[in-house]
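Just one chain follows, in the form predicted on its own, and it is written as structure tokens.
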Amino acid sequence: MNYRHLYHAGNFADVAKHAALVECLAALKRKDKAFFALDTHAGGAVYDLRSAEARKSGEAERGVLRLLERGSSEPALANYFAAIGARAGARLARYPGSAALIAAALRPQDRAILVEAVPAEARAAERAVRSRGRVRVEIADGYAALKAQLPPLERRGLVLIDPPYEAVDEWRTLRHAFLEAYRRWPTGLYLIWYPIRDVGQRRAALTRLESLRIPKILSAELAIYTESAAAGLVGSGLAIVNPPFGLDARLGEIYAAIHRHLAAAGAGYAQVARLTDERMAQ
């Protein structure tokens, strides 16, 4: 595997994802009953945005840190800021991923496991979270732990599928593990990210979450460039099943306020939409 995140730590898609799954979080932390959560392909869990990698690729300059810049004040955005301990006027040093914005957010009663395939990102993981709640790293393979960890005791909780699209048949493997994993939990809160690099792409996407056949698919996109003005992503997508009550609209409010600071005039397009029904037609 070559993808090392490293060199897109904090950049726009990471700050759509991540803001969309700390809304997630606070919706099960509503409910004082434990949750579980579950992170496929947890990285390292803290970036340093002052890294030489970080730098080079200039990513988190045009996210996460232009996003501090310019919204600091958004009402929309005060969540994501707290959970990535942002501060107005103050410049973020290092920036916490999936796995340890998930870790962070436990309560006695939850636990968490986060999974990695590659044993320096998942050591790095160990030692970043390692004294925040219940939790639990795990050097594996992310689909497989979707068959190993699910359904959780708790029976309530959410799953963060977050592979780097490296494989050519990334999609399939995916789809496989994921209806499984919706068979052996058809109640849990999935998150699933993917990739925009093209409009013919995105309509792919799309396709193939409706083929799911499964109910209440939430579709959450956030674009910030033209096709033509873009060597890599345009924008990314994720796909949330069964979403917290209201989050359709907070997430409405969130990526309208990420697209308004970071995406040049006229470019991109912030997208959250059913995809779904409540139930599907037999």
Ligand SMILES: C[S@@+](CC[C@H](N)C(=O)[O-])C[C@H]1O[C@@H](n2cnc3c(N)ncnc32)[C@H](O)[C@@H]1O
Second form
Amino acid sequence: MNYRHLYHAGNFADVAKHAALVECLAALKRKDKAFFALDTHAGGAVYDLRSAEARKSGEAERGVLRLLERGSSEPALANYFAAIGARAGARLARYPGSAALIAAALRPQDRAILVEAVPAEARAAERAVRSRGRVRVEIADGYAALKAQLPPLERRGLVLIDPPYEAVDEWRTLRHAFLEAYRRWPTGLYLIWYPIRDVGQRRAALTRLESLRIPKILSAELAIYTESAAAGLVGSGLAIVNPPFGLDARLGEIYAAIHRHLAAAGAGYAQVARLTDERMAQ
Ligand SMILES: C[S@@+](CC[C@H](N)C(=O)[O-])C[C@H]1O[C@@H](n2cnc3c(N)ncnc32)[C@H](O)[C@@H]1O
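Now show me the form predicted in complex with the ligand, since the one above was the form predicted on its own.
What follows is the whole complex; the chain from before opens it.
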């Protein structure tokens, strides 16, 4: 496995993904009842934006750091900025990834399992998150964890599936594991991340998601480059299964704000729309 998230931490795709994750965690906390969170591809939890790797790629510079410079007073982004620990006028030195955001959101009654296949990353996550007995980090395959951990005892919560898409058959593996997880726990809130490198890849991702034939899928996409200008990602998307009430409108505002501040002139789009209805036609 070559993938190291430190090169990408805090890029526009992380911003979009984590802003949505923060809103979903907040929605779960509207009720006192305990929730469970499973992060199947957790990464190292906290990333040093001053590291050689982060500086070399410059992705955080064009992502979260630029957003903080230009959009720090955006009301739509206030929850996200608070969650990542951004302070007005101060340069963000450490970027919290999904594992750290989930761990920080837990209340005494909540619980999370963070799964990471690369031992060094998993150990970094273990060191970085304050567990207080509520978080378990596992060095394991995230797809196997879907089967092992679901449904959770709490019967409410979320699952983030955020693979690196390095393997050519990633989608096949993800599809199989997700459908099994959904069969076991159809009421869970699932967030599935997907990359968008060009129009063809986007179309393929949406077709694949529709082919799951599952109701209540919201797709939240943000693209900030034109295909010709982008060396890597043009954009990225999140398929959100069973989105909490009010998320569609809220994410629409958040993604529009991120796009306004980060997109190259005239490039990209922000689109938050239902991919499948409340019920699937028979
Ligand atoms: C995109 S990064 C995760 C970023 C993190 N979710 C975040 O938002 O901050 C993907 C991670 O998945 C890990 N990984 C790759 N294959 C895996 C697998 N089968 N099971 C668990 N983790 C895996 C990689 O080592 C990498 O740290």
